[in-house]
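A single chain comes next, written as structure tokens; it is the form predicted alone.
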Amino acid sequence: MIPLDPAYLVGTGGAVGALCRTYVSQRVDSETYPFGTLAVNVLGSFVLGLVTFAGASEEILLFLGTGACGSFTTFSSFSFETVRLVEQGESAAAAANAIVNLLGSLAAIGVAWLVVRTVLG
């Protein structure tokens, strides 16, 4: 097997990533909300929990976990979203924005570990 470099690997699974994630937020993204970005960040960290802890390879890691889960999750949207909510007055969801956001993606790479755990021992 011929190895690949990493930056192509890197590079595909960013450009897999992004189609997905624009994909993902067209579907479920709302006016008032940024439903599309806590899918992606919740999504992704379950996805880049359940490649690390089932212990996949370095090519693997590159792909799905800096490539792929890199690009289709977004640490920049979300913040520029929650900045906005607070501009717009809704402090309220702004912060619920932040909190769900926090504990949605904590709790993702929680349940990766548990069905990792589960699945392999």
Given for the second form:
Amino acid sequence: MIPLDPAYLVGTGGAVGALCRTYVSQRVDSETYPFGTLAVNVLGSFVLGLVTFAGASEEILLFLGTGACGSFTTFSSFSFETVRLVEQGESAAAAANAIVNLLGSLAAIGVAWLVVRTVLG
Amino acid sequence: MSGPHPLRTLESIVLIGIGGFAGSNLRYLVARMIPGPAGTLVVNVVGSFALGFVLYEAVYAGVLAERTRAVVATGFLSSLTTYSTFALQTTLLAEPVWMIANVLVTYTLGFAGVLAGRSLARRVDGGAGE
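Complement to the form predicted alone: the form predicted together with the partner chain:
Following is the full complex, with the preceding chain placed first.
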């Protein structure tokens, strides 16, 4: 097999991840709470956990892990939306957003670890 | 229901894709230069600052075109920053105290980055108004 340049693997995965994020956040987002960002962050953390713990090849890690999952999930939108909630006087919602994104993503990685362990023995 | 023209939709898809390609590669480059949670911290803080500037610039000045802003924010900056790698690296840290520190430092500097971007956007507006 011809080795692929890491930049193409990461970049192509990144393009796919960005488009999937745009699609999911347009479907899920609501006016009052940034559910779209929460959804992509938890889902992307789960998939990144799966490919990492399954011991995928370097190419798959670059394409799916660094590229697709890295771009699908986002920290900048998360921090902007959290600051925005504080500005709108919704401090409790902002704190909840910060905690739920963290616990949801960590739990998703934990579930991914359990799934890989169960499937691969 | 009348959505945007199909060619405009196609154009947005291409631009977001290019932004995702460039943003993820810049993140990968930083990760190779600064491995581990420190590199992830750098892209997340820089990306939060830039996104804060780009989105608050819409509120205060409005120099950037709406579509430019959408492509830069959704395509490039959101792909430059990442939550999944941050979360995974946090779980892989050896000591609980480092895990808590990574979360606190990333959150604090990320929010501070957005606020710094907002201040810069306000100054740009002040300069344009004079």
